[in-house]
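One chain comes next, on its own, written as structure tokens: the form predicted on its own.
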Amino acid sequence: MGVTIKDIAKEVGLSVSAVSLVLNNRPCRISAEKKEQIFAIAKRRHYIPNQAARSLVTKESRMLALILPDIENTFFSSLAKRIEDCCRREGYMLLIANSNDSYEQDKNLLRSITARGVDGLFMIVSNESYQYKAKLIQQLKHLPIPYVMVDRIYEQLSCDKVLYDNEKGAYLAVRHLQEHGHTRIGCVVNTASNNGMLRLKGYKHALEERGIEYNPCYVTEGDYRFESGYEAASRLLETDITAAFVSNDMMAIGFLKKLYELGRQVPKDFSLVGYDNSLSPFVLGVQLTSVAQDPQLLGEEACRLLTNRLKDKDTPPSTICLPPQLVIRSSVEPPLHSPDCI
């Protein structure tokens, strides 16, 4: 069994409440060698701290608890990390559960996360989510705990968000193959999500600009994994697009697959451009162009957003919107037999 205060403080000849004082660093009248003497002791017995009566005492758990849709999307799990680093650094075990995009698993969640008297919450709500909106809003509303929204958000929950700008993004992948010489551009993208509707509003905004009349016959649905990506590759190349924007990464590889069983290439034949920028550079034998959201920011802008809210529970809420960033590789050139770029 493992020493405890009551060992402790029979060793230096003190009342258990004056060592927990000690070693909890709470203001306490004993001498600066007695309480050396306590740490000392504490040390050489192997002494481990038992977090929930700290807990009854301090009124924190330093836990915080992190929620997301997929943990085996490379850009949440790189996210997550991120968080978990960020945490630790202050002071904070994180627990981490996966909704698998369901709005039931978020619902559950964020019940029995609660009820383990976790300090403070990071949420990314599933794509399911957005169907039921209303009644999450209500949940979150009501949560006990503060929180803070990461990546997806809702705009009409008054509550610390942080997140990157999908439809800049958008707009910055299309653009970049415009540049190429490319008009016929394909488009894959989960508009059951508000982040995939601001990336498909960037995607028209970028043919707008250059007059270029929106097709919906060269945009089709992606949920984000490999297989909707492959799906997706299968339908669109049955159009006349010369280029593709993928709105992530996952679904970029599978649209790669794709091309290569149907003896196409990248860039020589086709041109393709992801976004999260969150796998290796060469995947599949093509260095794929991407929009890069930074998940080691994002983690720290949350971390920050939640750790301030824990300190000052009264300041108005925050939300900031970071700006993404087009990683140019080689995945991208002017299409065959076409005019010059424009």
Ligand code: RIB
Contents of the next structure:
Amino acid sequence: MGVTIKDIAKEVGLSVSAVSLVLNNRPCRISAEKKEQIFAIAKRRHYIPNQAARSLVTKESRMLALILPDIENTFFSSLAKRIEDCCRREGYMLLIANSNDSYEQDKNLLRSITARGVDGLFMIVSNESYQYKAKLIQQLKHLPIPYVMVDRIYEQLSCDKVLYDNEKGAYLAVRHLQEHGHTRIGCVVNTASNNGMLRLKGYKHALEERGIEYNPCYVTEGDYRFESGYEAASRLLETDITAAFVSNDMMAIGFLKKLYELGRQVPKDFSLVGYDNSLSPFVLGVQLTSVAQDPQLLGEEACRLLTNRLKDKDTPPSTICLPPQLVIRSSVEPPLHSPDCI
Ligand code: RIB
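Please give the other form, namely the form predicted together with the ligand, since only the form predicted on its own has been shown so far.
Below is the entire complex, every chain and molecule, led by the chain shown above.
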């Protein structure tokens, strides 16, 4: 069994509380010589602090938690890595939990994670939870620990939030297609989430700005996974679109798969823009243009908000809305035929 503070206290001839203060670098009236002796014993006997016992004294677990919707999605896994890096730099461990985009999991994880005594929480709500928004807002409102909503937020909830400007990101993607002459532009969105509603708004804004009528036949739903991008392409490629804005890279790859099966080439005879820029750099055969939401910046801002909140629970909450960047590669070219040829 590992050595305890009690063993060290016995060897150095001091009380357990005195040794605990020294090992926790807390103020105490122990001589420098005795302190040196305590640290030497701890090192020689490979002492590992018992965090659970320590938290009973300090009332801190030095543990934070992140609930995210889909750990297999590279946007979320990249974001989780950045958040963990930041937490570690701040002296915290990060517990990462995957909700599988399910409200039930959001609800249960919020309960079980707070029961484990974490000090704070990063919350990325599942898409499904938007149907149960009122219930989840109530649960978040009564959370006993500070939390930050990341990426997917509830406007009605007064708390710290950080996200990218989804409407702007979609607008940049569609405007880029329009600047290359496309007027019949498909759109794959996930309006089960707040982000998806805002991206659809950005799509419509770009159309209106150019006087292009919104055609609901050019818009279809996806769930941010590969398969839904493939199925969305099967529907949209039945129409006369010459390009598509697909609102995340995983669905854009599914969309590409259908294009290949139909013998369509990007950008030669079809133009495509993705979102997240999480997979675009690695797509074989196509240099996919995509809207970047940098996980590094998002993670750092989320960590800063939460660690500041842990130190100061009184200042009013803040919302940080970051500017997305269109990363232009070579998946967009002018349409083969001008609109009046069809
Ligand atoms: O790829 C998953 C999508 O859902 C991302 O665009 C991110 O914004 C998340 O909300």
